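Coming up is one lone chain in structure tokens, specifically the form predicted on its own.
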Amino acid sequence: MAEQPEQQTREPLRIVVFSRRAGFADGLGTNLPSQQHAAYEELASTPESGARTGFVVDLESLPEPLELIRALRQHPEWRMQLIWTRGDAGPESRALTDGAFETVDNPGERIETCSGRLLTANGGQPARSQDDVLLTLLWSHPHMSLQPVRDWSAPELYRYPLLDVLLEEDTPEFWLRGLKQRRLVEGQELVDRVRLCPGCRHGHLSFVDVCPECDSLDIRTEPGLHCFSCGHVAPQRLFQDNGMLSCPNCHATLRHIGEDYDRPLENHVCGGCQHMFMEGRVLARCMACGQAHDPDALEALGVYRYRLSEAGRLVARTGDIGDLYGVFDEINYVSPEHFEFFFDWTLKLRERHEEIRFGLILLHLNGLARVIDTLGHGRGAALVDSFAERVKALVRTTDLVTRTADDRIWLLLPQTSADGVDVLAGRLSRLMEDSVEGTALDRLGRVYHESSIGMSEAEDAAAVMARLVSRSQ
């Protein structure tokens, strides 16, 4: 291993490019050693090693340039380079590579900064995961980003066609929330904003008026008439008698408008129970689930173009595996000292009031270090973001959460019986086993808890989580 880099520092600079017009690439106008190949085949039967290349696709003269530029990308030797377009890119064109080459002043300069980089990525060791090659990219390549492309058949309307390219587990999306939730990864511009069912997360969506009482589809627009003996509103048909306008409710006879009736606002009828009303009820109906929901109740995504952070730039550059626990930050998150305090406070409330009854859970996670050596950092980055995703479904608002240490994550639990948090302590425990369940592991750690009846009234917050901790040891 030690004599890769001094091997690749040796090769030469040198631009590929992908073109059928012949002579195209001494057209560029480089000083570097270039070869021009009229396919993706032909490069895949070189020996050569990809390091210090520089890609050129000519998109006006290749049959299906947007598919070279994947394998590109896909093909370990060369995913890492440079590639750069001539001609009308396309926005998942634009997504995948690094610009139009005739905006480089220099390509020399810019591929040698490349490798450098490369060189020296994840503090110099290979990538060990899918994500150490996402961050590697888009460090290496300070012009890359992850791009939304607009589309119509992905569940969430948009879809990121690097994520896409370098995917090896998972789906896109779940990869892109946990790289959110360990923050390597920020928003640099807000794209769109789309709504999805909260049942199944798609964005497909059908958006129907209903009537307001029985929630029919069968309503249409209907003239009406008001009764002014009865008050009664109904459809003009019904008022409709031999010619006459009578009302089919207390059998007035309607003779001048603005005397006898008027016409309500009310103008849709239901086909189903004739009901009248002014305006439909909107319903959004999920095309994939088939679920029904509000409008109100639909979730809200904002489509981003994301950068790397500057933790992710650290990952990066160190091969750190970052904060892998800072996923439980989004779970109703408080500081270590503002947990200290409330729990110090309901301590005394308890003096004040014998109806107060609260608990303290201690999730110790000592298990994800043999999980990291066992499944890898992208396998065991990704169980840890579903672990978290489910401790958050048993959480509920009132609760708080902290994190002492790395490994140690905090829940107080107020207002609950000693039943209840024996139950919840029980779930999370099975929730231990669970999410390791078809590895080689037995749990992903230990559960670790206790009532507020069993704590004396001398104790203070820091001594009841330090008797928890001692119990972890």
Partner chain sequence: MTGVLEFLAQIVEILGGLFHETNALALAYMFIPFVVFLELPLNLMIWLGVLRYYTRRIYAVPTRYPYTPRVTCIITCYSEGGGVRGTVRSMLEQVYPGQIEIIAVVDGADQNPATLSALRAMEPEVERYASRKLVVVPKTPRGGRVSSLNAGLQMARGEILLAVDADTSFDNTMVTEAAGHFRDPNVIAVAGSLRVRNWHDNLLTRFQALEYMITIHLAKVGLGEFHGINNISGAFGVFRTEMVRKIGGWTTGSAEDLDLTLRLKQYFGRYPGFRIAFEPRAMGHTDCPATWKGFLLQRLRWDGDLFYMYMRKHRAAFSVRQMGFWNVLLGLWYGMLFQMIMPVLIVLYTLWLVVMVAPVVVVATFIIIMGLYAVLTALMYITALVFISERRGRDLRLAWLIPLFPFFAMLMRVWSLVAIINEWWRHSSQESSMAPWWVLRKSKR
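Numbering follows the first chain given and starts at 1. The shown structure was predicted, so the numbers you read here are calculated from the model rather than taken from an experiment. Under this definition, the rigid core comprises the largest set of C-alpha atoms superposing within 1.5 Å between the forms. First, how it differs from the form predicted in complex with the partner chain.
Once the cores line up, the CA of Val421 ends up 2 angstroms or more apart between the two forms.
Core-superposed comparison between the two forms: CA of Ser153 displaced by less than 2 Å. Shown in the overlay between the two forms, fitted on the rigid core, is a CA shift at Trp175 smaller than 2 Å.
Having gone through the form predicted on its own, I am curious about the other one (the form predicted in complex with the partner chain); can you provide its structure?
Partners and other molecules have been left off, which leaves just the chain.
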């Protein structure tokens, strides 16, 4: 957005139309230069680059329009472009495209906006991961979202066609879960709620009524009787005795309803154990793994239409900044497992030597994405580098450092008094502010700390760290 790349002036806007109807492109009524192809292969044979191209797919004249749309969305050259449709679009095509062409007022302007965003997206870097591609696509196509499509063959009963075509690794379900966990996407509209097998997360469940006594499947509705003289409840056929009704339990003759017997509310009977009951136990049997579960134990999954969240838009603009945090890994780095192990060991040591003092500091660099977004990738990276240098200067050689979840940097400070921890935390906090001085931002991140005095004997390392993380959220 800030600087205009010069190539934009070089490449003209154009519209590529796929149709088998002659003169279809001219009939669109657009003043943009357009070319018409009858098949996807024709486009592949033209050498032109497509940064400023919009597609129109005639759904009615092409034999396999959906295949064509999928091919476009998968092609590294075309996947980010606007694709409009003409004619009746099914849910799957709607999920993959930018909508009906006739609803667009000014296609030229739309192509321009889109290609402008594509140039600045991802911090100007080429997309490296499927996340980059998806986030950039959603950011540059404001009319697109992650739209679920009902599909009986999908494990979760719904699938996201956009994820399917862009998928490079994992399964679409795992990918979406990761996006949700990192809060890159947010639910916009709840489409449905499905229940999944907790064992294998398949939504293909068969609900069966079973006997509450013995879990037998063999149950049926049958008239039952309730004997007044002994309270026995059983199917009527067990009472039938040579044209009369008599209780199989107490042998009383049941002559008159309301006097000797009545009809119980229980009207289901088990073929296995003859138990009578009102309502069977319902079991949900998974058609994928065969396990049977209580319906309450099923996992409820809300099927949403997702859009980019605020964080997602930020990442779409800056690109994956995870590697920038890598500079902190050069400061007395130990793996998170070792860090936790040493921390635990220190806590245990304190149980025997009460005089031991130490501290834990958490640097949460949650402002970094915004810094990159504001200053650009290059300046932002330089700023992080210098911040890391200054942190390094404050850290003693005996302090341990680790990093979790990209932006959380932990410092374990052995042999440090509570005051010492406070002082260091104060300095780091000031550093967070100083390092972004002169920019529109107020701080790079926040500092949370705890000295050993604040840690109870009941807590272990994981508990203390979880406590700090919860404060940082």
